[in-house]
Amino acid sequence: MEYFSTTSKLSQRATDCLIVGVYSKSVLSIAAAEINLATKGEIKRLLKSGDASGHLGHTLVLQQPSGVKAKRIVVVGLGKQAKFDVVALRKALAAALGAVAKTKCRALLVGLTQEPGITPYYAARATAETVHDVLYNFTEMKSAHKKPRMPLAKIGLANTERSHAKHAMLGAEHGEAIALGMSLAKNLGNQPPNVCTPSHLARTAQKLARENARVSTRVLNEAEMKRLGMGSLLSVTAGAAEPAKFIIMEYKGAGKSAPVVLVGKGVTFDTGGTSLKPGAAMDEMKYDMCGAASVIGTIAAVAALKLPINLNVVVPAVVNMPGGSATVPGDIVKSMSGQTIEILNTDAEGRLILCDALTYARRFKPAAIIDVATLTGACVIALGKYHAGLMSNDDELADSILAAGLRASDRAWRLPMGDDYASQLKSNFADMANIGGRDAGTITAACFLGKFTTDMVWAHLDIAGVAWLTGAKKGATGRPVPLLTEILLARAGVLPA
């Protein structure tokens, strides 16, 4: 996508579509005020008649408006002016794009990026991400491939000062890379489980390495995992015909400095194993690899931006299936750390592959390690589809993740940890059990992982509620690629002051 920043009069810019906003109580945005003047009061007349509205997301399309060089204008509601922020910008822009999505619009001019209260950088970045999100359409498995709904190629970002152009263009560049990573994560998540297998994830990681000189990829097979002592991970794949893969990706952008390590849960389909899941909505268990998809998408974004940071990505990739050789409740396995685990429920499998991955990641001596996983249904009940669950043994890391989530509009919410919760994992027969009972399931899952991250700066993101949508809009969201990339942009020191 091509971007440009402009401070010229929007009414005099020739474009296929111009987007302007109006607030509640008929308050005009900066762009709408200019267009209202150029059209001799047309916006005000439409507000008075009720055809246009300041209600957030309400849209009206004007065709060939007089006094303006744009072929069409979308007037979109922005909600209350005092509450207008990046989240409202994203919602308004998505609605405006939806109103013209079936047109042949190739050039777009966004007037919403002029509004005060949002920096030019984040306004531009949100615009880039939102455009790609709206235009995203997974049709790979359909027999008749549909063309993109809108062949958009050029986007103008309106600014009030020429000095804003540098930050706006940086925001667009970062937004493009994040959108690339999100699209990759969505594509992996939306693939059917007979396509997106552990081997498919491995091939995707290898392809990224071939395309990026700073990225390298290694893939371990089950024999190599066994030699490393990954008994916990291998217990999950024991009933599956599809072999497990252990994927290690390294991005080198900062010499010999300690890397950040992202570990992504890669269960490409989760039947629950012997502890079989109910049949309803089981098809959505193809999304149990969205943690893996998001960390692979993040390293793709980082590589596209050539960030001055070192990043390692670790993906334990398995299929959890029942079968004659499958693990059963009551089995005890030894993890790579040497700790033993009594498996009381084979559907609590994500933590069993992550614990060995976290142990393996110690060899990188990470500056920080973050694991990302669709780990517990309890997190969906607690936080819904709005926040990822965050648990950490380090307050500074946790605070930086929470702040990054707010800036990136990809929010997390911190939950507690502690010995009282960890005590629920006691086992009569092994060092620990893999579940801690019904109470505080999200937290006890994190406490389990915490037993393998002692002396590391570590955080756990439970993305079970945010990684995909259900219902009519079923599909992977690409979250938390924006959050993870924001963390790395901040650590790399490339965000504008």
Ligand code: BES
Contents of the next structure:
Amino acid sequence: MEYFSTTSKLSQRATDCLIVGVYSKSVLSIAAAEINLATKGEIKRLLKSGDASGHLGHTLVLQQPSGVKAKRIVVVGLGKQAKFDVVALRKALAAALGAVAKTKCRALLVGLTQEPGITPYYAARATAETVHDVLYNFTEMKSAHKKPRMPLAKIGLANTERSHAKHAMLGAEHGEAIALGMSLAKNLGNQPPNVCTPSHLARTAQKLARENARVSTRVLNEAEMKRLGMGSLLSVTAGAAEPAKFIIMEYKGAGKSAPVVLVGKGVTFDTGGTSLKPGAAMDEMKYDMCGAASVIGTIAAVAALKLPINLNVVVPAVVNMPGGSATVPGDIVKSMSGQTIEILNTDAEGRLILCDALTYARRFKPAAIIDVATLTGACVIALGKYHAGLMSNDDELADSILAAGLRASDRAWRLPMGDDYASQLKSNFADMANIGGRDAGTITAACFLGKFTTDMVWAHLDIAGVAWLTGAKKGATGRPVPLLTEILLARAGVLPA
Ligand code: BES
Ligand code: MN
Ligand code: ZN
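In place of the form predicted alone, the structure of the form predicted in complex with the named molecule is requested.
Let us now look at the entire complex, which starts with that chain.
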């Protein structure tokens, strides 16, 4: 996608589609005021008649407006002016693009990006991400009726000052890279589980290494995992015919400095194992590799931007299946750390693969380590689909993640940890149990992981609620690629002041 920033009169620019916003109470945005003048009061007339509205996300498409060079204008509601921010911008833009999604627009001019309440950088970034989000569809598996995508190729971003162009273009570049990482994550998530296997994740990681000089990928097989002592991880794959893979990726952009390590849960299907899940919506457990998809998507974004940082990605990839050789409740296994685990429920498998991955990651001496996992149904109950659950042993890291989430419109909410919760994991027979009862299920899962991250600066993101949507919009969201990339952009020092 090609981007440009413009400070000239929007009415005078030829484009296939111009998007202008109006606030509640018929307050005109900068772009709407200009178009209102150029059309001799048309915007105000439409507001009066009720055809246009300031209600956030309301849209009206005007064809061949006179006095304006654009072929069509989308008038979109921006909500209350005092509340306008990047989140509202994203919603308005998504609605506006939805209204012209079936057209053949190649060139788009976005009048919304110059409003107060948002910055040129984040407005441009949000625009790029939203455009790709709206255009995304997963049709690979359909034999016919593939919906044609709008052939968008060029996007203009309105700005009030010429000096804003530099930040706007940087935002567009970063937004494009994040969108690339998000579509990779969405594709991996939406792929059916008979295609997206541990081997498929491994091949995807190897392909990224072939395409990017700064990325290298190693894949360990089960025999190698056994030699490393990953008894916990291997207990999860015991019932599966599909071989487990342990994927290690390295992005080198900053010499010898300590890397950030991202660990992603890669359960390409979670039946629950012997502790079999109920049947309803079990297909959604193909999304149980969305943590893996998001960290692979993030390294793809980082590589596209050639960020001056070091980054490692670790993905334990398995299928959790019942069967004659599967682990059963009561089994005790030894993790790579040496700690023993009584497996009381084989459906609490994510933590069993992550603990060995976290132990393996110690060798990178991480500056910070963040694991990302669709770990608990309890997190969906607690936070729904809006915030990811954040738990950490380091306040500074946790605060930086919360702040990054707000900037990137990909929010997390911190939950507490501590010995009280950890005591729920006590076992009479092993060093710990793999479940801590119904109370605070998201937190006890994190406490389990915390036993493997002592002396590391660590955070855990439970993305069970945010990684995919159900219902009519069923599909992977690509989250938390924006959050993870924002954390790394900040650490790389490349965000505008
Ligand atoms: N992958 C699931 C968590 C999950 C469930 C995410 C539903 C999104 C929607 C995880 O492996 C799991 O099964 N967790 C159990 C843990 C329990 C047995 C302690 C859960 O949440 O029920
Ligand atoms: Mn499970
Ligand atoms: Zn799972």
